[in-house]
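This document starts with one chain, in the form predicted alone, laid out as structure tokens.
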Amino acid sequence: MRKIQGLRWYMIALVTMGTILGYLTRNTIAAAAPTLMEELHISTQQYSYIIAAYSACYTIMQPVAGYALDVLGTKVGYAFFAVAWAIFCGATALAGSWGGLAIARGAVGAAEAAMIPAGLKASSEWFPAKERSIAVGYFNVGSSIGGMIAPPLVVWAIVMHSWQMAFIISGVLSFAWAMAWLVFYKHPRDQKRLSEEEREYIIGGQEAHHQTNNSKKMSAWKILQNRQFWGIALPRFLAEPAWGTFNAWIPLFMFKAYGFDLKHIAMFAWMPMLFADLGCIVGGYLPPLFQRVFGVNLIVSRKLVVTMGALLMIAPGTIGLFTSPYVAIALLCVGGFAHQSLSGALITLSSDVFGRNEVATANGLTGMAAWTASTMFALVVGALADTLGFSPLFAALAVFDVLGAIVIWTVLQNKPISELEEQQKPKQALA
């Protein structure tokens, strides 16, 4: 059988298209927004109803997803979740009140939970400890793209057909992935187009803990009493609202603080998730170039990602400072990228610090801390934005940031958890 070189950059390609879909049905509701809250009569703060029915059940579901992951595998499991927010997507389109859209967005955001737990499990499968910032990033770029494409395509099936045709759509897509992803996704050991050569490269550049299959596993409530979780989740907890008010509410803050029509909407609203883009991207490649300057280990390199995109973020949180729009838009994309950067940098911590048998599991229950507070930041804006404005609540998300790179830097170690655990059995043995 004919063996393919770089087979690992085609796998990550295929995670990418992946989470480009998932994003697609994420954001599909907040592109299409104006045109429901106008035919079904949705006030802002029903509407922040349906974003936090969709961030609950996605916080709730993060830990059983990662889980699920870990017991199944990266491709039954991602599968499985994958068909199941597609299904869900498309029948978003038979809601005919908020209260449907809530119950149809929740079903899709539970099953897309399973979305940044199975990239990151497949990244650790097939990339060195080296590059695997680099994986990650490229995944975590279809986050941005998803949201890019979200709003020219949305507004075209309204103006084409009607918006149930945006939420079919998306979810037709999503379902041709699923089976794609069944076909051509497996683990390296188990995939024979890969070259002896590459397989070696990947598994011989991997940590310890990812390299050995053994049968140890932490549990899920050792990994909650653990420091090292509490350094990633903490901020992660910190950092995820703004990440969930650029995917739900910036159509509809430039509706409101600036009367952008749906014209306007599919021409400026994708601008941000271009430059989230570059934020994957560059803070992917960011890691190792720190490595090298700096002479750092690898944990200390992905800080150093996170607090720059922490002090980028004071950007965004200036816009009520600055009456053009279009000053916005470029604060919003200075926003877009610092986000993504330091959100790759987070994501791709829990593989540095927990190993192949519980990285999946942990990266669930840190994804469970970051929506949780994405679902309470995003009832706080429909219950607010009317009233109070958006200026403030983008400058309380950069306040967030940055308070998440000092919690970084002061409950996070720079050492994997094994490590730890072999530094500290001599002292108990000595007690």
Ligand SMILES: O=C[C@H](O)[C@@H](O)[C@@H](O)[C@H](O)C(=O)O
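Numbering follows the first chain given and starts at 1. For the two forms, the rigid core is made up of the largest set of C-alpha atoms that agree within 1.5 Å on superposition. No experiment lies behind these values; they were computed from the predicted model shown. First, how it differs from the form predicted in complex with the named molecule.
- Once both forms are fitted on their core, a CA shift of 2 Å or more is seen for Pro34 between the two forms.
- After superposition on the rigid core, the Cα atom of Ala65 is displaced by less than 2 Å between the two forms.
- In the core-superposed comparison between the two forms, Lys75 has its Cα shifted by less than 2 Å.
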Second form
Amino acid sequence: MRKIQGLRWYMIALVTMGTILGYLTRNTIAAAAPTLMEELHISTQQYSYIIAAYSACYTIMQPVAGYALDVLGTKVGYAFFAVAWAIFCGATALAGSWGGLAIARGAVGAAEAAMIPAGLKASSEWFPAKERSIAVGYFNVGSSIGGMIAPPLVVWAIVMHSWQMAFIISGVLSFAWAMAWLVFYKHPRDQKRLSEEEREYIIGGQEAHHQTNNSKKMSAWKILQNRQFWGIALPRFLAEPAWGTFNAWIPLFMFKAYGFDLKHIAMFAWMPMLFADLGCIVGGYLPPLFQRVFGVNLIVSRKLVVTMGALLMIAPGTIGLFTSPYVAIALLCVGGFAHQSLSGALITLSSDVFGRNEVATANGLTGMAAWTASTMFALVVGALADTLGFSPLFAALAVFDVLGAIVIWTVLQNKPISELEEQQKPKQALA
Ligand SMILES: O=C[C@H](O)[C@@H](O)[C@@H](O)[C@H](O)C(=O)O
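Based on the form predicted alone presented above, generate the structure block for the form predicted in complex with the named molecule.
The complete assembly is shown below, putting the previous chain first.
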């Protein structure tokens, strides 16, 4: 059978398509909101319940989806969740009230919770450790691209047909991707189109805790009891509110703080997301560069990226010192770049630290911590933005990330759990 050179990059492109469609279905509701709220007579508060239903289900289901992925395997597991979110997204078209929309969106959120853990698990399977962060950067960039595609696609569907059509199109596209995933995704050891040279490069470049003979699996409870878990989960808890804020509040901030009209919002509000994309990609290439330049190990290279991102997040934290809206947009672009570069490193660390049998469970648990903070901070922004203004909130995000960088250097040890446990054995034997 003819071998395909560089097959691992085709695999990560397939994973990236999944993230793009996951974010497309996630953002369809926001893009359709003005039409939905008018046609179904939905109040702003009822709309917030619909958004909260997605966020709550997505938050709670990440460790559950991660565990299912570790048990079912990446191929079948991700296909199951993607088919589920495709069906629930299409079913959103049947909703006739805010309650029906909340149920449908909660179901979509529950299914989409597999998106990031599956992306990391696939990256762990198809890339050597030194390229893992690059793979994560590529699939994570789908989170910004999907968000950028949603508005034009939804507007086209509404103009051509109805808001229901927007959800049906997003669902059909997701279902088609899920079928492609089932056909094309295989573990490198099972992929006949993979050359022996590339198979050896991939699997030979992975740590012991990702080798197929590693049958040990950590329970979720054991993961939660491990210091290494908290060395990743706490920085993600502190970092994620920035992503939620950049995604949900920039247009409103530009309107309230600088009087931006829709035309100016359309012209500028998307720029921080473009720089977020850049942050995903550049952030992925930095760890191998830092390992070469500074001679540091894999986990320390991720810590350096997190620290760089945290320091760059100080830029949007200074927004209150300037009056120009264009300076504000520039500072938010730095923030978007900073956040996704550090977030990609934090997501990758679950695979650097945990083994192949629990990597998705561990990542799902850190994702639950992240989204718990993001949801809490969204409520704080909603309560304080009109009285305090946004500037102190952006400053708080900068402080959170600097705290997260301090935590990662003081809590997270520089070795995977498997090596730390090996080190403990002689000491325990002597004890
Ligand atoms: O922090 C932001 C992340 O990098 C973002 O891209 C996603 O991973 C997000 O956490 C999610 O779960 O959708």
